[in-house]
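One chain comes next, on its own, written out as structure tokens in the form predicted on its own.
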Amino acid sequence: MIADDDEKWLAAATAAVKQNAFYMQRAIDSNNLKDALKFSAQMLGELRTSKLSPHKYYELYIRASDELRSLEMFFRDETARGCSIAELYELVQHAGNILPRLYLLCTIGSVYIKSKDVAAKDILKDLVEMCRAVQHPLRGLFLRSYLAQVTRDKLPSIGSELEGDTETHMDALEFVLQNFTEMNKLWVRMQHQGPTREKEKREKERNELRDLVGKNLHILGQLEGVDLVVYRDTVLPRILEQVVNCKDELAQCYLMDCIIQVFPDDFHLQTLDVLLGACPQLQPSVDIKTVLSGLMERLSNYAASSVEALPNFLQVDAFSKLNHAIGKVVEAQVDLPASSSVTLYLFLLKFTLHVHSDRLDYVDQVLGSCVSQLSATGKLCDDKASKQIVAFLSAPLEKFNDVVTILKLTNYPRVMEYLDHDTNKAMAIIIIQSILKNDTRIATADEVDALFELIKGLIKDFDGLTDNDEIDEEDFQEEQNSVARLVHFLYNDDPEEMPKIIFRIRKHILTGGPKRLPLTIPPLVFSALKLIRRMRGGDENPFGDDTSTPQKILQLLTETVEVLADASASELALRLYLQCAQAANDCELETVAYEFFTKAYLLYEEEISDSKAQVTALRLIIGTLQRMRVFNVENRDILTHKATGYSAKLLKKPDQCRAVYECAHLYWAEEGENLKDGERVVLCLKRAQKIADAVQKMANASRGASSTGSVSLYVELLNKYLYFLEKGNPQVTGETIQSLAELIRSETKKAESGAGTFITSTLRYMEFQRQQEDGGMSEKYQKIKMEWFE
């Protein structure tokens, strides 16, 4: 109803303005200047209005302001024609209405000033002091903004047409400052137009005129005469004297972001201290984050943009007035939201970053300030505060792409302590984020504590949370990958000091729950078997410490692994065994490298008891065995024939074959005639055939089966024995090739068998060498009768 009626009044309204401009362009027209006069007053009047609401009003005084003009230049062209410009500013003052007569006093006035007939300081000094007559808040603040329209042209400031000396520039400047004054108090009395239950709409209507009264600072901040001197003596005090003193909200935001904006960097700069100064002052409920942001960023972006500048920051020593400011602020307002002060040092520190990006003192000291004021909250529990707190910890990492350099901070992980679990572990994926993507290498050990502490959210459980907590595994992987991805970045070629290293890498990575430590141990595993074979190849006691040889390394490891071994990863601590083994082969460290032998297959008996675990297990033990070098005869014997044993005992008996067929290959070694004993390679094949024969005839007393598993085990059977061939071993003979071949001829005859590729490509293999020419390889394939091969 409210919005319909407004149409109306705005229509009415509307339509008598349009009226009376038709009626004063005529008289215009016919050069009848009481006419025009008349009608322009009777147009003029709508704007005496309280109906309308200010956005409609806003409408109307559009339109009437556009009819003036034509006014504005009938009052030009009467005093070419010479009528007195005097007598036109005196007649216009016979107006009856107060607010038609000082419109028509501007648009003369402005005339007049053109003229030059009289001082234009006093016609200046009139105008703005006669609108005073005018104390309705919504009518004399467009009235004023009429007056700042009309006469921004014409105000005597150096480099215009009607420039004076020094002290007629002042007067312009006066009468900005004066029209300025008035402007906000009327606009900060608006607020108290009406009924208190319309307060919200009154304020979103302020809000939207509020331009109106910062257009005065533009034309300050446009005035030629405004130097640096003027600007602190004068200019800023008595705005902000205005700005505290209104004691409004919505004002004080608006006027002070409009400050920041309008005058120049190096005003701000110089005028520092005055400018924060005022902050405090302002209301508890304003915004002071946006004001100060505000400042900050555009501080920032001109020590970016202009190098010459930088002494200045320096000069005036922004960094302290600014870190002192905030402090006074956080200090006045108790009710500052967390967000809003953490917002307050995240543009202070990105002032810093970009002014002061070497000195660390500086950004530490900021990182400090941050955390006084968290010190009073405890952990945030607000999202937005996080994100900032998140925010203002990434711009150090943006800034200098180097951890190392976080790691000099103190006040970093101060800070981080305050987020919660799950944006801790976020923050801790950024820092590691940045050491893989900026390659960044972390080469002492006191850095790998700093760094641990930083990421420790990853490492382990905080207070009150256990791994039995719900969480999400996807991203629990990818949070331990990311750890392990690190480890390998903790590195140093210095000999003495990467065990230390591995040392504080291990104490951290141990301090994690049973479901991390099968994702982080591995990688430690590994950097310190690197280490290990890298030691080798150096002097023979290059290490100064017996903490440091590859004995103790290994000592630790058979510790660590021997953890993740109680956190029920039996199979990767024995994967790990058996690799740690390898590295004490090439160390020649027999001792040790049977230690390791013995805990995994303590392992594999004890924890290993699924079969197909069984298998994979016990091929790995195989290969591992197979190529160590270290062993004594005894030593060897003893774990060979374990593992043989284990071989037997697999629950499948394929399994079984195969795994037997593959103990041959610890009979045989290329490296030394010592690790070849060809009648125990025959020995393992003949066991495995007859497992092979056992599984045969348990396929041929199925009713219905196929043959298929048992034949394709002897076809492999016969490749293992043209293996043990081809390398020499002299109890592998062509008789005994030729009868496995026999039996895998009748058996395929038997039953379809699903092996034909696999045996045919065997048979074109063994007819391929048989024609070879280069004699030896050829001899041997020789003894083979192969009239049975179709």
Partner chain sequence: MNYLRGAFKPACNISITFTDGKNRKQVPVKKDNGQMVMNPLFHSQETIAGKVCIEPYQGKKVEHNGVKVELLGQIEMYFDRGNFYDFTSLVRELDVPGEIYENKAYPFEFPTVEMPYETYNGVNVRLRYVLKVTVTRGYAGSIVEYQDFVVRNYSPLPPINNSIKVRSKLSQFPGSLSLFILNPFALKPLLASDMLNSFGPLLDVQMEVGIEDCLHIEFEYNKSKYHLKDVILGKVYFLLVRIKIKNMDLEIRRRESTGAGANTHVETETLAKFELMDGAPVRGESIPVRLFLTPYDLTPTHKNINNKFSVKYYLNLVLVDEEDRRYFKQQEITLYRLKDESS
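Alt. form predicted together with its partner chain, vs. the form predicted on its own above:
The next block holds one chain only.
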């Protein structure tokens, strides 16, 4: 409805403008000055309307000011024909209504200035003063905007006429400043006129009009003669005076931004304290962070774009000024939400990183300021603020791509403390990812400490936070995997430093609690084992019996893995024990290795009850034990015996069978000359065969589908025999193999063989070995006489 009326009024006004413009044009064409003035005044009279919204009024204004251009031309022609411009200047002022009068005055005024008959400054001063007569905000704004527009191209000409005459520059400057001041007043006043219920609408309308005001600043920015000195001494103070004094949120926000965008970077740099000084004086509701961040962004870009500018930054100490200013703003605006203040610091940080990438102390200072700000608010529960802090903390990471640098920032972890649990973790992950991505080596124990301090959100549970149950299992895994990967980046080639690193890592990781340990301890163990291996490979212990002997480290690992065993991750612990035992073996530390085995056996006995797990564990034990070289005969016997015992006690027969024949390997070490007990090997195999027989019997009894199972057991056994045959075990005879093969054959005949392929491949392999020309192997195989082969 209102919009409709708006349209209607605009249409009517436009029509009237058109009509009067037509008559005006006709009068111009016939050089009728009096009529031209009359109709132009009538046309401009349409602008006196109060009915239109700013948007529609703008349309009308554009139309009318377009028409005025031809009037301006006419005035120029008139003066060329000898009409006194001073008289014209008076004549237009006879108009009875103020608004048309002033539009005409501005029009003729611009011609007057151009004619250079009179000092431009006098005319400018007169125009800008006379325009005070329009106090209606909307109409006044457009009038003054017209004034700015018609004089704009004349302003530089003032300067160019008298080159280097600062006074004329100042006149033009004064003019623009004054016009700006008045426009701003009108603009601000708009907010306070009319009913309160339309406040929002007015604000919107005002926002549409802001560029009219801002245009003045653009003009100032392009004005010749506005050099740094002028800007610093005149322009900026005057503008800021307006901005501060108008006490209007919208205006302050927009104009500050205008200032920042319009004037050159180096001006800002040189007048930083003035500009910043104004910030705390703005209204509390002003979105100061946008303003300041705009400024800092500009300066950052400036610093980035021109290298020559950098000394200037240092010279004016831009950083501490900005830092100080932000502090002031934060102090002054008590209600400033944390997200805003953090954003401010974020931009300051970005600025610092751009401009002073070499000044780590600055970066730390920013972080410190942020901390002290946050200390007032406490932990952040506000999403937005948290996000900002993450961005804030990520900035230096992105810049330096080096976590080691970050670790030097003492305030960095302090900022992190203000994050809530989830965000803290997210941030920790970002840090870790940075390390992983950039392949950063954390090479000293102190750095490790610092790093873990940073990511402690991932390392341990927070006190009083029992939201663990809500954590998504997959996410948790993911997190801890990151930590696990991280451990491998904590690395130093120096054998003296590395143990320290390991100790530190351990200290931190052990705080993790039962859920984390299974995921985090393995990498630690392997990292330590790697070290041990290296120590063994390198020069043997140059520092005697300090902490960094393999023994000590292994001792440490024992304790570490023990923790894991306690944390009901016994299978994992068992594996790790075995790994450690192997390392101990490599270091020829028999007792240590024995200790590890003992622990592993204990675990097996006490903790591993699941039969499948037992099978797996036993295989591992056997496999590891087989490779152990350090044990003396006695120890070895005990362990071997134990392992064989375990094998025989497995639940399922096939498992028993397999475990037992695996045990055969324990008596036949590859390299160990003294460890080739062929007899016991065969004994084991025989025992396995017995178990297989039992399995077979059970199968036959049930005549079930599982009958093939035992056949494959036989085949496996056959393979074992063949293996030991090849290895040259004298106790493995052709007859034994032959009889086993017979057995397999008969069993396959009885029941159709599911293990057919296995059998065939095995037989084919045997055949192949027999056919070998080169002696050794084939000779061994010749011992086996089988009908199948004929």
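Bear in mind that the values here come from a model prediction, so they are computed numbers and not experimental data. Positions refer to the first chain, counted from 1. Whichever C-alpha set is largest while still superposing within 1.5 Å between the two forms counts as the rigid core.
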query: Glu742 C-alpha moves between the two forms by 2 Å or more, core aligned; finding: no
query: Flag for Glu78, CA shift 2 Å or larger between the two forms after aligning core; finding: yes
